[in-house]
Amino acid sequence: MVDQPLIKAANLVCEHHDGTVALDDVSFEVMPGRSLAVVGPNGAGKSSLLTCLMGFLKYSGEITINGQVLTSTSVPQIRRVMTMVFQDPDDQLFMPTLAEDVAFGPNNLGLSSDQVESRVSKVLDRLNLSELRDRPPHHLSFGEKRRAALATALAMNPSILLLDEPTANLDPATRRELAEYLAGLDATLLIATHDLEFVKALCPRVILLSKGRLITEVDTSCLLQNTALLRNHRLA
């Protein structure tokens, strides 16, 4: 049996809440187990693409996630298999303690208290956050908040993980550790980022957006060798 795309966008036009166009006729596919990067200058539509896939923005065209067309009625089911880590971790952390933040999603899946605690303990241990489980999230460092936001997503056991600028404001060692960790996940990744070294480490394919339009989809190695294209779109 031929694998079907896990993520498919066809002729995607997406609008912000004020009606301005964020994405204009964007089409692409991501196969199971593959990782795709979304790159482009500020304002290209990278974050809009991720939030649109999550069902947060109005769109026309068609989005299919794990075989389901994204609609207002299918969003809850789709969010059981696909989660997003936002650019600003403070958008994701709102409970009194880190452990409660990580437990929030699994609790809403209707899991038992033992199942929820198992997920929380496992993901905090994997991200070296166990000692911080009772800490208020606003008392964490920025790097710790980054890992905490990732923990809230991973506790959902997603098949698809969307990451918006995951290396922003991280030091080189932490970026390297994050890349190594993500490379070991059993999940399909869609990563919006300016960090081309991070892309090189994780994503064999890349799409380039500019002003909401898809400029090209190529192998990452080809994009990195195209200095003129990178400069034209403020990536070099």
Second form
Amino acid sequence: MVDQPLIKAANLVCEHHDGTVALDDVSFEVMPGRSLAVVGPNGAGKSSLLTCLMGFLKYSGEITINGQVLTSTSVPQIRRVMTMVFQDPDDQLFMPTLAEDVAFGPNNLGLSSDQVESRVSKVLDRLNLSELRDRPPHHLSFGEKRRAALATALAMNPSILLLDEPTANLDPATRRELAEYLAGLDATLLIATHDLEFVKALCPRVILLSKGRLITEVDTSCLLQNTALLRNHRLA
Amino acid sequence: MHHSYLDKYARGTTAIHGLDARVKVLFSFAFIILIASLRASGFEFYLACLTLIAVCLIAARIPTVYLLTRSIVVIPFAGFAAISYMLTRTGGTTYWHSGPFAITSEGLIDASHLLARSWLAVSCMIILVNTTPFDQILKAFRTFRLHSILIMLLSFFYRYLYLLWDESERMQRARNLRYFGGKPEKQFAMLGHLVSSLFLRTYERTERVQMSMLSRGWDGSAAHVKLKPFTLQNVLNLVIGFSLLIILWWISTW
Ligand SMILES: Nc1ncnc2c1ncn2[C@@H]1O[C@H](COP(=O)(O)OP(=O)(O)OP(=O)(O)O)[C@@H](O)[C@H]1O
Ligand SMILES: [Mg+2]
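Could the form predicted together with its partner chain be shown next, to go alongside the form predicted on its own?
Then the entire complex follows, led off by the chain already shown.
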């Protein structure tokens, strides 16, 4: 049997509340285990694409996640298997302590308190955050917040994980560790980023957005060799 | 602002913290209704209430200074009402008057009652939120069939209060970076801009925080917060609590 795509977007047009059109006729697919990167200059619509896939923006066209069409009724079900890490970690973190913030998602999944606690400890441990578990998340350093935001999403054990600029503000060692960690996950990733090294380590395919339009979808190695294309779209 | 500005001690382990959330919520609201509904009450009544508050503070290990600094918030609100009471009530000895306004002994007494009662009510609430985790209070409201929209509003208020504060700190910092004094009227206009964009920015941030909650499976039900069954011990505690309130009421009739 041929695998069906985990994410399928067809003729996606999507606008913000104030009418700004952020995506214009975008179509692509993500196959299971084949993580995809979304690259493009500032304002290209990368963040908008991810928020739209999570069902937070008005759109026309069709989004199918894991075989389910994204509608207002299917969206709670979809968010149990697909979650997102926002570009700004301050948008992601809101509980009084880091541990509570990480526990928020698993609690909503209806796990027992023991299961929740074991997930929280495991994720915090993997991301070197155990010492910060009782600190208020909005008083962490920016890089720590970024890892904390990631921890809150990973604790959901998602099969699809959308990451918006996951490496911004991380020191080089943390960035490398993050790439290794994500590569070892069982989840399929959709990563919006400017960090081409990171893309090379994690995603075999890339889509290039510019001004809300899909310019091309290629293998990562091809994109990296095409200096003219990279320069044209402010990626090099 | 720290997340726990209003409920720093909520996760304590004293006997008061261990009481059932429903018992504490019922008692607190009954206490507030009692002090709000008494028209005239003597010095003994306030002394008794103050004693009750002091006992709770000590038992729950909440510092007095903490209660005092947090309860200052009543001053602008109750103070405004108290001043209008003071200037408009007639009766008793008149100390001063001008046009429709007068300061009389009755007015002064009414105003001080109002201030004292507002302070007691706010202190009671501060003790409640500092002895009961907020999600348990919400859960207790839910068992009392409070409307779910109201509960949702409360939970958002609790979560977003610190966002408003943080956002305003950030904006002030950004302003001070590029601001070197100016005419008062200009400053005033700038303050207006600052406040309006503060609300807009906070509103947008709350929207994004809500996205983050939704993308982690939140549906507003706080399904994971579970209260234990209501036991005989809880009933007994409630009876003791309400007996205290009856004694307070009786003192107020002296
Ligand atoms: N909340 C919003 N309301 C209105 N327009 C918005 C909003 N957020 C983004 N936009 C607009 O939508 C377009 C796409 O923005 P988006 O944030 O998706 O870009 P991006 O590719 O993520 O950029 P960056 O690399 O800077 O993060 C931009 O023109 C932007 O101005
Ligand atoms: Mg972005």
